[in-house]
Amino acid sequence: MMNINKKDLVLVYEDDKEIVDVSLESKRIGYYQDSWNRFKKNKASFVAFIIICVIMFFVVVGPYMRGYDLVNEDPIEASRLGNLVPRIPVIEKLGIFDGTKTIQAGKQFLLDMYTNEMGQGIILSGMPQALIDNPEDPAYADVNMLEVVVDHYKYTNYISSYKPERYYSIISQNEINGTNNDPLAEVKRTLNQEEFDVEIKNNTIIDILQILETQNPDDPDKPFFQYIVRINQFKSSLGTSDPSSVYFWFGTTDKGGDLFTDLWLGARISLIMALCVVSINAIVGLTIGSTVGYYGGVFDLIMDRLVEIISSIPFLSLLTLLTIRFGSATWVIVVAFTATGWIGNYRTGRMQFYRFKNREYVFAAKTLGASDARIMFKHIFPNTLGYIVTGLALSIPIFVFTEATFSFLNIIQYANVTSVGMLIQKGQAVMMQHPHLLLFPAVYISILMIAFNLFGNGLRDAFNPSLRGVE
């Protein structure tokens, strides 16, 4: 080997091209992108990010969407189209969520609204053939509740508007007591001249039962008339006289509201207070506890005697003292959530620089003269970003879950708005005969609380630094 010349060592060439070295042509990618790409690898987290995006365009435009403008914002006359069963277009073609529920009700009032012209359609499935043949059928004789498949929308506007449910039993109960109650009562409306023509002009007038006449005192040539009448509940309310036409997608609160509006209204406010206690106690902890876990000494050691003796305080008590005192007005529970809920992300922020201040990169960053703030902003806190957006990406559902169930025990009880948790708690009272005032607050809590869950798992992996650049 020592032998060989040098002269007959030549360079090797592909495709006779000469072999040259290439530069290297790639894009910078910056800390937040590696982010970004790292974050979006993640699938489970990707979806729940989609899904928490879906949830946020419903609670600003959902309040808005519903499928009705209710023309009677009378509560009483509202009611009357209360605890209607959700109706949803194109799944109501599966079968479900299609505006029927199956009912007792007494047999004569049925076969009454089965032959009646107003109660056509009603019924669909579960009435005895034999019994509409022959209602004087012995099989049927003992038989005095039948179970059936009604359209619920339909039968609704048939007992507010025609005949109410109980309409039989009020006439049994007057002949057994001697009693003179009115079985049409629910379902009457009286009204004066004025109401009438326009009840008239909008064709919701079924039947004028009476007419009173009553003299005027200030022109007895004039006299008063007031008209005792049965009005189409569904013509005068969501203005049409066709209550198939009509789509509640969570169908319908005790009161008549729709579910589904007042689902995103009550997320509206829980979110909205979320954000502005998450906000609050993310400043003024990570604020105080980064100051305090990078300088140290006796600042830390008054610090952490002051939180002990806050964190002492029972959040319980601390909420009921305040609604007690200030009732339950959205300012009062923001105060309440933040008077000790600073110190998780207090606790935070001092963990995690106090954990990073001792690194090398600091004290070479301290030995080039960098200011404190920069130390603080550009080396330490990039490396704790994951830990404190995993925090406060938990803190939202979290905060929404606690709400809900405080205002579920009725210990914030606000005035003038409904949140989830009470929607939660109205629908747990009734949930044997209305499931659906409870199953879609409670399904909304619980993607929520998964869908954030997951974002926040998502964002803690994401922001890591030792995991820049890692497949």
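Definition used throughout: the rigid core is the maximal C-alpha set that superposes within 1.5 Å between two forms. Small disclaimer: the values here were computed from a predicted structure and weren't measured. Positions refer to the first chain, counted from 1. Compared with the form predicted in complex with its partner chain:
- In the core-superposed comparison between the two forms, the C-alpha atom of N383 has shifted by at least 2 angstroms.
- When the rigid core is held fixed, the Cα atom of W249 travels less than 2 angstroms between the two forms.
- Superposition of the core reveals a Cα shift of 2 Å or more for D372 between the two forms.
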Contents of the next structure:
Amino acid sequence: MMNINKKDLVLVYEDDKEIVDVSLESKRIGYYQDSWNRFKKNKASFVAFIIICVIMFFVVVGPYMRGYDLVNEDPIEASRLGNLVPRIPVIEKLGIFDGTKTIQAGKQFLLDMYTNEMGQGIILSGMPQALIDNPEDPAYADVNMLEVVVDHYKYTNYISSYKPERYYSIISQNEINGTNNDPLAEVKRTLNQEEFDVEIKNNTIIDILQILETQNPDDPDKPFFQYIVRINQFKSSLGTSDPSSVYFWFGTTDKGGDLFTDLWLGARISLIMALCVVSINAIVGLTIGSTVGYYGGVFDLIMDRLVEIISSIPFLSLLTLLTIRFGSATWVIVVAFTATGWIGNYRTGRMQFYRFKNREYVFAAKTLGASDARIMFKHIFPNTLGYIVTGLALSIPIFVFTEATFSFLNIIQYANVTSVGMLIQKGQAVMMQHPHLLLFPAVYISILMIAFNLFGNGLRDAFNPSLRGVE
Amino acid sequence: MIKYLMKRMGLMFITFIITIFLFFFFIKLMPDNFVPSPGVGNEWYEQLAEKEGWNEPIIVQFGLWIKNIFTEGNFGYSHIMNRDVSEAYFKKIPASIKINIVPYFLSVPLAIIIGVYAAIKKNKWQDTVISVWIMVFISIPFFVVAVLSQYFFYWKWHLAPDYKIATASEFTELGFWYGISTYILPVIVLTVVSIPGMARYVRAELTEQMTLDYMLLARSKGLTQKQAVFGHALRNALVPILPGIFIGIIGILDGGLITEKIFRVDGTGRMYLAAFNGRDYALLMLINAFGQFLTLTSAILADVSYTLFDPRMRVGSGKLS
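Alternate state requested, the form predicted in complex with its partner chain (shown: the form predicted on its own):
Whole complex next, starting from this chain.
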């Protein structure tokens, strides 16, 4: 036994002082703040999140960035500018996306283009020097086709405004068959007086081939003139005489539309629909699911059977039958995706509410007289939110994936927009001649899907507090 | 056990009949159900109308449809192929199996090997590489992978002999080996895209099993990591995966729409698209019904295989439903 002097013992507090809990010095972190902190730590997901933000920016702004709308104003002129290869400022200096293309064309045509004034600077490389020095070079006597690298923009301008690619083959066809087809037919335009005046004002006419004078039916005194001319395609359609100042970042489609604009328009429609479908599914599924999970009983049994039947309907059958019956208006697609799509959310909601409804804090709230609605919204719902948000974030890429797949298969065919899946399908058909039409949409959808999945996985980990400190 | 199975099958049968009826009902609501073909004349129409009861209520038509299946084996008349639909459809199944079977039997063992390897090397660089690969191929839609592989391996690098598979006539013209070689590209693509999903599952299951107490016991009684994983953890990890493998076998029968469209396989998937584009309702009805049959069969098979592979299920089977 130790000898302790009682006088050494002192009271830690005076009688009049009360002991109180000292509040924590550190800053309080709530659930969402904590989730956000942990989400930021996950590098891959954070990068994915930024990529998604960038894509969203382009989806909103992208379609208006180019200000190019020739396809709708004048489809015929636009189609002459079809299938141009991509050219992007700055990056073109690296030797990619610089608007050059390897083409095959007739020897005579290329020689003519190389030597005449209009064709200066089109052929960049690949033209044999021997042939330039001596067009009759015997080494090339048997060669009809040559492969050269051209500036595709200048080349397109040349063949659509000065001399078509088939010029010499039409001439030789004429000689063989004795026909009289006009070799210049593809580039000739017939203009009336008004159109002619406009083109003169814009100084786009290369040369006047013919002036036709006909009787004016309205006023016999004034003659009626028609001008057959060749006009500078780029100058008349795009307002610039120098094709090298024209940039189609992602190239043009077969109809002459700007692929950059089309891609973001297609992306926009699928993302808007994704938001639409996901929110409908969430509202319907969670409302029914949480009610069923919370109240249970007979209602639960009936819903269980019903859901089993609905969920056994294959989505493919549903979608095909609906599109055959009602066409591919956007609402049909939304109905098809929501008809069975809410089941997943229903199950989540039911399970979560079923799990939490017997917790002590719910009993406590009940004892205090809280109504069912208050318990459901105020007490249970916040606990399930992380789980639900993750599910929603992951269901957006699933929608985009499915929608793209079925529009690739032509089962979904929108009337007035081209979705990304349709762009890929069109690109696939011409991937040998115009690979850019396939590559850009394919790369876009790949990046989007990877980003969304990484983002969703990051969210799932971030909202799961049990993983805290494990990573 | 038997009782449970019977109950399960009974419920499945009811679901099957209800969904099939829904398909039938919806197809009968289509406005242009009958397109008279010129030259065939009215007689043909009268015959079919009589046989399929086109003037009766839909429920009677449904009864007649089922009756015709059992009495004559007749699933309806296809107007795009001008013959009985079942005759045309079931003939296409072998072509679908031919393209699906090799990737399936390649991908299952490969997926298990890769998943196990990633789980053993968890958080090392091998695991990271495999995870990135899994992430990429799970995310990128299959049709994009297939189309890009066609572009790069056929058009750009000229490694594949053709971008589509050889038809029967090409087999005889250009030789058997050429025909087989055209299958290499689709088979590789299908294998590569079907591995990641399963590999991820295997990895997740095995990682979970490896943290459990029995693994600690196994290590502490002196087993090496390898022995413990292959002797104990792997068995348990594969239990939830095996039913999926069985269901996959049924999936082989069903031709993929995308595969068959991209690689020009003359199988059931292409026939579905043809039926869709040609508005061939009898054919659509058959394909949907058959697809539904396959889905529900595989669900039953999954139940059975669960009870086979997992003793815990066998004991408590009565409570499942």
